[in-house]
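Only one chain is shown below, in structure tokens, and it's the form predicted alone.
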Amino acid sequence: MKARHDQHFLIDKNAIGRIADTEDVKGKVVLEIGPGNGALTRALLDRGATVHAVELDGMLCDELAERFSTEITEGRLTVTHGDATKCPLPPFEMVVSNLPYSASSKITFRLLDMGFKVAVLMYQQEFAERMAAPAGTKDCGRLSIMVQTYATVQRCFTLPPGCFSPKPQVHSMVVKIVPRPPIFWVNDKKRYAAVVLALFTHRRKTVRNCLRGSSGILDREWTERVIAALPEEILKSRPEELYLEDFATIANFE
């Protein structure tokens, strides 16, 4: 089977079951992005979920509509043809998806902006490990800081390439994301995101140099005021050495 739109189809029944059982979906409205051939869709429906599936591949949409015609007629399933990074998404309370690797970051950030109760998502393992890397460690980056500011991230289990067709060249990891308010108050989400982006654009430089080199991302006058006010301990640190509180302190400065 040839991969279409960066999608690798789950074929391992045990893996499909583990994903579907990670959270109780009975009676819940579940968003599934990239349903592919519908293997996970079937498992979610069998567990009593109402599923809203969004699929980029029009041919797969037609196949899903034919395969699940009864569930669609009964209102237990909808299939939307569209790009989940930008198309209107149907209402949902949970997300259970095997995300396409190339769109993982964009989709994750979009889902966090929209809000949900819990998400069970499969990513490339390296991507998932970076997302879960704690602030203040060498593996943390923009992804981990932005996600962990607004949610908890729990590693669930990994899956080898043999669980998919065609086989990807990497292992995959299923994670659970649960949104929560920021531990440290964020005055302006857009500025916070810009600060995190500016700092990790040149992550090997000090915070002082990252801020001074953030032209086009942050206002120059604002950054100079921040540099003048921040303690030297923060200014001489590298972004990967900062904690969530430090990012909030910088972004909240007026």
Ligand code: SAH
The other form holds:
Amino acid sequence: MKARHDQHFLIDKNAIGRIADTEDVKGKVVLEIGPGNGALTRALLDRGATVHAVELDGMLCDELAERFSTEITEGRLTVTHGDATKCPLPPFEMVVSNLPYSASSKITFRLLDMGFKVAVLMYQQEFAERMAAPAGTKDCGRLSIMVQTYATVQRCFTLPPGCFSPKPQVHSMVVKIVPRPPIFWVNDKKRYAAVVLALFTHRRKTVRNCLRGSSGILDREWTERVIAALPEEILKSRPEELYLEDFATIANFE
Ligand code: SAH
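Since the structure above is the form predicted alone, I would like to see how the form predicted together with the ligand looks, so please show that one next.
The complete assembly is shown below, putting the previous chain first.
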């Protein structure tokens, strides 16, 4: 069953506690995307966080406003009705969220763009595994490369469907994301993103053929010059075989 707005609410007390305890939130300003009925919100507030919650479902926002009226009055909680993929987000230093699965990718990239100290995020397990897959392994893809260029990703623990109501069809995984500067210098972030996109559009092809077939994503003339200059070692590899460093080597070419 496909739940409306991806709504799978946490009902397992132990699981809620583990998520809230993954990082010390006391005295911190925490963004929570998709608070739902506020189970995780409550745990974060109990641990001394100030929470800015952003929820897409207006009915849930009304319920949260009622349930947490004291905390809202005290200024410890704000509830914003909006779509976290695009609405203005209040300032925050940390993120702790059980994310809506269909918007996982968009929200993750948006958060990385905005910057934060640490995020504890729950995803579908398969999505989380792909995000954490190191460059050079067969599970790595655009998501892993883009996230790991700008952050470290650490798997924390998995949660079975029974922790939620209604039960999702898949396991979930909590990961910790800590932004850091890229390990390999990135000259132009836009071009870097375009190179990673072009390479993973056809993951079974070689780097040479991915670059050749990248019109619409990368500049033709630039691509030809890159192909002429890159070592054969890189050109004949498949994108999933590249080291993280190789993506920067390609993108930094002038
Ligand atoms: N955090 C709660 C609910 C998780 S379910 C818990 O763990 O129990 C995901 C929540 O995200 C739902 O409340 C859903 O309404 C909300 N949601 C879905 N898409 C959203 C979006 N684009 N922006 C903000 N919230 C969204």
